[in-house]
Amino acid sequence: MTRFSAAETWKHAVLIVGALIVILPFYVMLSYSLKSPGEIERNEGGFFGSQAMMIDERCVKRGEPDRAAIAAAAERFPGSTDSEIQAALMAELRAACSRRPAVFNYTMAFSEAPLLRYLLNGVIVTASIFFIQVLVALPCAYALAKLRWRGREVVFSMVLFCLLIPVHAIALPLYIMLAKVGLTNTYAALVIPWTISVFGIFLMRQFFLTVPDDLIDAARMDGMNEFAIIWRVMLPTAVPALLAFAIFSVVAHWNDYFWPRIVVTGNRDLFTPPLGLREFKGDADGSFFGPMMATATIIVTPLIVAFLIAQRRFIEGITLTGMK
């Protein structure tokens, strides 16, 4: 039998209230790339909207009949003025560029911009900067978690201090660098700030500390150099750590468009996916929202499938992470 908990139930409320209020973005986003610009702008149609067909305005424009199309078209309509024979064209033509709502705003995002191609920069950048920040970070994490040399302690006290400063704050030095090397409009611009990652550092040390020391001095015995025992021996057993800061590298660098908007600046082949956004921002015909929210929702299914898959030995990283 079991036994009503005051406590228990306040703290499920609470649990329940703050899920529904991180899912309701998402919600506010997948719905809106369902719905027609007039359904968005009136908040009606519910959840998928009516899905009544609507007409692509910009598909329209672009086929506008001009005085040779109506001239080509005169045999079809015999009798007909040209402002007749114009006006069934635009009947043709509109009839033609009818969509459902849903087709419309996902075919948009892959037609208005080339959003293949900046998912691919995005799996480029953030792939490049995690390998590299593992290349730093256990080494790095190895010699504070396992080798005794005068100065370890600062050392890490440095790390952690390092953890305080935003990124905010040196990007200004970081773009004067990467301009005066020229580096700016490459993908070294985006990816070389982030290679060694203070986190990681922190957090692979700490997973590194919960590995007996019996482990390692088997392989010593065993003739293996530290840089064997690295990626031999600690590697293997660091692999929750290492998908638990890869949830936390990755979802940081795809998503990032702060640091991409500064040093990318005139290379719309470098675009990143959250650059990608822009291209549905108008200016005097208003900002394209259905296929803006149909372009956040492609960019964001690869993580949510990807966090998923790995969910749990990312909770597992994370709760061995710190344990001794």
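Numbering follows the first chain given and starts at 1. Keep in mind that this is a model prediction, so the values were computed, not measured. Take the two forms, superpose them, and find the largest set of C-alpha atoms that agree within 1.5 Å; that set is the rigid core. Compared with the form predicted in complex with its partner chain:
- Once the cores line up, the CA of G49 ends up less than 2 angstroms apart between these two forms.
- Once you line up the core between these two forms, the Cα of T184 stays within less than 2 Å of where it was.
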Given for the second form:
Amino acid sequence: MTRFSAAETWKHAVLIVGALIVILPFYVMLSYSLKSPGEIERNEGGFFGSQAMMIDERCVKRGEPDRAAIAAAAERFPGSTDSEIQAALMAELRAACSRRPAVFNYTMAFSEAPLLRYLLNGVIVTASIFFIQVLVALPCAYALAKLRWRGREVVFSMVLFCLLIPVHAIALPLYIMLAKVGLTNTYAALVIPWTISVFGIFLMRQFFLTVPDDLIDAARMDGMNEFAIIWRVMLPTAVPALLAFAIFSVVAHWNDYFWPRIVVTGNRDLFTPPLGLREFKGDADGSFFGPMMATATIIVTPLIVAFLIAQRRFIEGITLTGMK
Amino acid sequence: MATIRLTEIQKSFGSTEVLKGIDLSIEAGEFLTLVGPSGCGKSTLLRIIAGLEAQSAGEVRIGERLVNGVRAAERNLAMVFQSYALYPHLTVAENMLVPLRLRDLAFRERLPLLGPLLARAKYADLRRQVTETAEVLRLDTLLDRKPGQLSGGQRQRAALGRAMVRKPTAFLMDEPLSNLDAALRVHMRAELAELHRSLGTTFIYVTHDQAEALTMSDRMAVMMGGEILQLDRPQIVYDDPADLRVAEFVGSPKINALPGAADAEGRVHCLGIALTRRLAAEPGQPPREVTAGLRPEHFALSPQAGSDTLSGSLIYRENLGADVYLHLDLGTLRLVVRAGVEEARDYSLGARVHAVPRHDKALVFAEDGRRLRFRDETAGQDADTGLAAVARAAKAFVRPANTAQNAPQREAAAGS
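Okay, that is the form predicted on its own; can I get the form predicted in complex with its partner chain now?
Next comes the full complex, and the chain you just saw is listed first.
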């Protein structure tokens, strides 16, 4: 047994409060994605809601029997008036359209908006961004860390300086440039502005500094040229750092709302997952918080799963210096 | 196999001059050691030979070929690094395969998946070369391991293997044993020397450890401050150093440097003792300060003080098992004297010890560190210093008196 310690208790209390603040929005998101609209509005039902059957009004509206349907159904209800048949059909329809709220929310997420398409767009965009970022950052970082050339320090301080520039400051000029070359509403517009990651260059440079020079000299003696050294020696040794960078990059661009919102103006086929969320923003028939939160849950799940899988190596990558 | 010749090699980093005009000729099949304290430029010199560093001036020739500006990989040299520098993500076998693949396969044959299909016979041949080398180094059971799963000694052998597979003109080794523990280092010394004998290839070996240089090399070049102070066989460097700095660097414990004075006739007085041998006369030479160098084994203990003894109180006993080194406090300086275990038993800390120097062994150095010869040494010497050096070398090897004094070196050499 460890002894009670006021300092430790205090530390943990603070950490727990911090954790709660971070976790709470996720809790609300998950909870709303499971509950019926009524429960959400009245704020009842705890985490799961009662999961009582609810009737999907839209489904009912769509399936409302018209005159032809009533006439067709006449023989199933012999001796009934039209209005009786209509009432009976409506009752059947209501039964067919009743769902569990959780099922309703998640099916809505996929049926109301082409969420799979958005997810695919998200994968295409984040993967291309990360791929090109690595393609650029590794040679840059190698040159900054391991080669001696005139002006290296200046270039490196420029890299550091670029770290300080917020995206939003250069968004407008970037947009205008893309518009001038006619690239808005393309994947290129979503990818190109992010292909040079100064953060990636900086992170990889710091990592490369810890790689012994002997390893590079050995590769040179073995007959590798500088590019072979980067891809066949530096890249494999830098996997932990690269994984850390991958998480930063993928999370940032998967979740990015700002930039896609600017350059994707009409074409819904190019929407990334965060843009997809807007589909559930209140229209004439009210907001759909349940499906919206279901969509949000679906969007963040791949990231959380990826992080859990890569967790150990990710932490390794951030605490770079541990690797020799 | 080829000779490697360096002419007037200079190297400076910015305004600091690291190498000041090195001339060095390395014979084919020779084991040459570059030894010196850290920062003396020995590693830089090795890297210039390897082609990893460009010299500021001077020429490097391998065989008859001038290799200034030739890429490291095209010089057909192999290098073993202090940190082994194995590729951490590849197995030992793959590590050894890398230089072969890059040298012997065309670009398309190196493609992943496709390459091995295109050049099946070549790959089989390369793998056979790897297995052969692995057998020589007793690495065959380790071929599938990654460097992280190997011990220091095994990594060292794997690094050697990677250097050996390509059958280079010469091996360049940059302090390859420094990261090993003491026992393994002594063992690997012997293995390396044996390997050199069986391969017959040129070895150029950089170390700061004078013991490694003495035990393994055919010739050793003692470097200091970017210059080669002396280049000769280890025994000659030890017995007959050309410079005080060489004398102090080679040999452990360090040579005793005693202040003295020489008069116009070449008589040397040192701490009240007059050396029996006289310095070769240099016409018009006024009396001057000199330093007399006497190695710890060049003293005998005497029971009582005499006109010919150096006396001091015992301040430290350095027990090495076979020998005991007695550190004596002579007031202004510390004298280290070797004694047998039996002899040393009689002395406890603080005791008065009397040591008699062996006059014939004393080495005298001028104020600038230059070696001053005795008259009898230079007696039969003609103008041709080269011949004289050969004569001295011969003398160093036949001198029977040496055998007792240099026992530790002899043992170490026998072990290698």
